[in-house]
Amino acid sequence: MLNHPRSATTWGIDDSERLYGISDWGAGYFKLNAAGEVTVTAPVGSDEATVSLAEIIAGIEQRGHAMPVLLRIENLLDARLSQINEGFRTAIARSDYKGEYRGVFPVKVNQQCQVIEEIVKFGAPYQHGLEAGSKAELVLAMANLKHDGLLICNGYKDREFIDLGLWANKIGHRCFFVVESPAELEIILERSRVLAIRPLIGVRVKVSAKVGGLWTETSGDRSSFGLSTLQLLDVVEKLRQEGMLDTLQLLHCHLGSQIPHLDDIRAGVLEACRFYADLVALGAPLDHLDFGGGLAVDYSGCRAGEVHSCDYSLDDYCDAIVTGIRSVLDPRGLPHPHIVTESGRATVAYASMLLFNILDTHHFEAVALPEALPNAAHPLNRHLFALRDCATAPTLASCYRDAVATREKLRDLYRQGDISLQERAQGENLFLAVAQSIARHLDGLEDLPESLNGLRESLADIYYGNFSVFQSLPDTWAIGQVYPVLPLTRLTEPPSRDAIISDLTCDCDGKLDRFIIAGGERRTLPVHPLRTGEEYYLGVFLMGAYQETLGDLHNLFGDTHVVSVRLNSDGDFDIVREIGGDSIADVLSYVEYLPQQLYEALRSSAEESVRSERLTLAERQSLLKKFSESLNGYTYFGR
């Protein structure tokens, strides 16, 4: 159902870029070519290069591998790395601070070993380190981080997490162990006694400026990690008296995650800067402000500050903690801190995208009308073809809310066997008829009534897609996350159809049916006709923070395959990395089948077959290669 008119004779790639925001969300590394393919640009050196994600797709395909891939590209991971870290230098030397700034990577943003090894590697230069909030996050991180780079340490920690931090502090890392409750102090002085290795310690306040967006219970005074006002001071007079206070070097506080507004990061700042300048007045030796995350993407690309946007620029959000800094630190005299940032979401998020083909496609369309009904047929059927020429602009609300009603006692006398399923039919055909009647007028309206605002959604096409919401995009579901979502191809042919993208699971929240089209949010994507023999291709942007560790094995559809490319300057690309995706043997595996045994248990039911006839020698050949065949496939759809 058409949302609005769109003429293929005038259609261009400048209409597809407006329409599905790509200049506006892609930060200059998504566009669409003369061809209308959707490209990525990203920097090769002191260079960039330009790809089609239609030659990356085929190159996949080539190699033998199915929809749904994950697609990373490594040059974007490098680009958003080094766009951080200049972005401080030039705000530091702008503002002429002393201290420098040292970004973190918080492993939990994306725990893949691709991911982790390629910030690790192009982040060497910078000494960006890693954050760790777990035991198996700290293993990592050990093992990969250089020696010069910072390794914080957050959440709660046991004894063995504090022995493994010590022993990072041991062989060069500058580990930090946050002191989130004060009963972990005591057992990182205990440990530190037992070991004879002197920790680095610092401690998480609770910043009571809060912020807006989906997490604001990150910050606040109901926040579930950092220390109250009167616990910060009680660590601070534990450690003078342990003879320790040396160690204190780290003030941490968190923000919040993706903050649309500059204001709340303003504000969280001074208020952080002034519990740092105290407790340099108490004798803290402070030198590192970590401001925790925050640093928002903008999804929506509205530049507003709303959840999925924000109303800053990375050079503003820079400025914003490096003059806070300053002012509360230099009337005071005291030394400008080095900055820590533990900015996830904004290094990854661009550096990953979901792509995927649609299998088939569901109209809500009445078929062809005949040009009168029969005498024969039940009045009420009557009634709604004669609705389908009444629908004009000052009746059309009345005229719906008659539909609607028409069809509700159709469906009671239905329910009562007082009409025929044939009759049925023809009433549900008759009431798309006048619904899509009716839909037509809505364009040249200026206020849309009210009974009619969800007219358009319900006549929309449902495309079913080669994916699973729950396991690769998880937070669609859980907390309304909205990803830029549009076609990969045909971008000069005007969108024709409005649709939601139902996934492969059998659950009815399995579907995207948010979208953000033309700046805004709406309920469908425009869309092209599916054509015979040919994919059609849709692609979901900047989801690369979170949503491939927090996958969900619904229906038991597992991990997608993974596929990493690095651009090249003469425009081709290199596939540097080929993860081929969960078999259903491996699905099965993680809910406690044994494959073999599943296999061996059909092997022995079909020859109970054969004994009593119901299967041929050859029969349970083919059964039982098929179903070992089954073991070892995707666990996604197959042409």
Ligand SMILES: Cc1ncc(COP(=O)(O)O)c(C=O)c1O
Given for the second form:
Amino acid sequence: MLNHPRSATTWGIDDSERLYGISDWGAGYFKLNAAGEVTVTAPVGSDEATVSLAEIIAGIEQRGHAMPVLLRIENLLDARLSQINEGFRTAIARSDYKGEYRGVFPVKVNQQCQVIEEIVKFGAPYQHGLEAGSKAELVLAMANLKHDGLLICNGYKDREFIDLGLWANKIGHRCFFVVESPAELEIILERSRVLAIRPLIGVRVKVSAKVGGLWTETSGDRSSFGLSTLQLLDVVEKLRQEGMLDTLQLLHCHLGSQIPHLDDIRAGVLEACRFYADLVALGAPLDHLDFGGGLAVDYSGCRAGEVHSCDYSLDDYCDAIVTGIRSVLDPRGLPHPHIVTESGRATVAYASMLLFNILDTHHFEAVALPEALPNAAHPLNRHLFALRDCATAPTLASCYRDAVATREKLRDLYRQGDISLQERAQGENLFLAVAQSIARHLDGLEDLPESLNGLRESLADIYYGNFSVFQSLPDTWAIGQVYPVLPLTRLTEPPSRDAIISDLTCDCDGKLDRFIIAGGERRTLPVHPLRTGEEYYLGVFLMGAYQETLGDLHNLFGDTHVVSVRLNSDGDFDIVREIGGDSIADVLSYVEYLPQQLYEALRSSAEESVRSERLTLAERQSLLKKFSESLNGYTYFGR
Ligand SMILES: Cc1ncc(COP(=O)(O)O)c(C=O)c1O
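Next, give the form predicted in complex with this ligand, keeping in mind that what was shown is the form predicted on its own.
And the full complex, kicking off with our chain again.
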């Protein structure tokens, strides 16, 4: 039985496009083709190419990689880097701004080697640099950067961190230490004396303008990072006394990540520019103004100032920064600084997507009811049977209340041992029949009574996806992040079922149950009924930022396979990298087991079983072969 009345006869790809909002969040990179498949479109030289994701999945599976797979489209990463740089170049030219744009990629947003290498390679003509927030990130950044892109060091730093950064300067990098606390300045000065290498220094200020969104605590007095105004003055004075004021060349502020409102950005820019102007007036030869991250990704496609969206475009963002700086510095006759931003999610989100198959489904539907209940049926079940017919519009809410209360009484009776399992099962089935009948009447109703709000969700299917939320999409669980999710094929057919997507972990939080559908947030995803013998694939889009290293090993589901693809101008694609996901032996070794010892332990119990005739020798061989194959196998599920 269909659980949603989307019409099979009139449904087309335009309907799917509207339902899943692809053109709203896809930024022109994701579309549907006439066969009802999701396609990816990316620039190739001065042209562009389009490939169906179903074709890419076929190519991946033919190369022996099972789902789930994290797919990276290299051209999309290049496209985003170029759009951000060109966006600033255009805004700079439009405003006749005299400084340059010097973007840096914050390594913490995606540290994966392939991503960093591509950013460094493609970003070289733009002098795109890297930002490091730890020693490990600095090590990879200073080894990877080969051009004169900036190397910005944020966060707390110890002696070793500072020594590394000073050496980076010695070999030609422009490595800035962004001073987060007065104590850090002492170490920088001491180490630069010891190594006889002059540092490049930035100061991070705490901007008081508050931004909305999930990271609002990043700015303001209580933010963990940055100097108070008093500390800022002390740092300038200390540098002056040490004869090092000339090294203070950068002012840094980070307003927050995923900032939803352009007005908040404008306010933060103005405040940062005031700090900049005042420090210059105190004699600091600043010439870089770094606004940190914050450029949002419109995950929901709603183009609204809510947490998963934003009310501005990339061009608006660039213009707000360039014109904001001019509005403060021009009246004071100050030269225009180089503009630095540390856009992380806006650079890498689009390029990665998680692809997985659905393994099974669970439907919450009543099994067929008889014409009438036998006289011996329990009176409460007879009552539920009668309620099926009273589910008409004016009485929907009271009918539902009655059904819920009756089911509760039946459950009570069962707990007390007063009704049989068969009677309880009949009651549960009748309740589902009543609820489904009410849900059918809700279609098309404008104002739902509050008590019926959750009814549809409670009847939604569960589709079991071959992935782990905790490994691949931790932000959906940790901070309620919403990503675009949709079926990758069959989009010429109406998605006649509504489902939540459960992952493989034995954890009730391991699910996706927030989706942007038809422009609004919903708890269920429209999907198609599964067909026997045919895989059904879903994709989670715009998830290239923060997810890969934040993911964990819950239930020992390891890293997925990662496949990188480059689209070609002939509409084909090359698989440029294949990185196998974790094997079971890998994840066991992460939690300190020695796979060889596990094998040995099993071998010895198999041997004992042979001695005690619980196993034949042939069975022993089969068992050990299976165990060994499993150790080397993927942690996700096959067929
Ligand atoms: C100092 C700093 N720079 C840059 C970023 C990246 O921010 P986003 O991903 O919003 O661009 C962050 C993230 O919070 C940050 O703390």
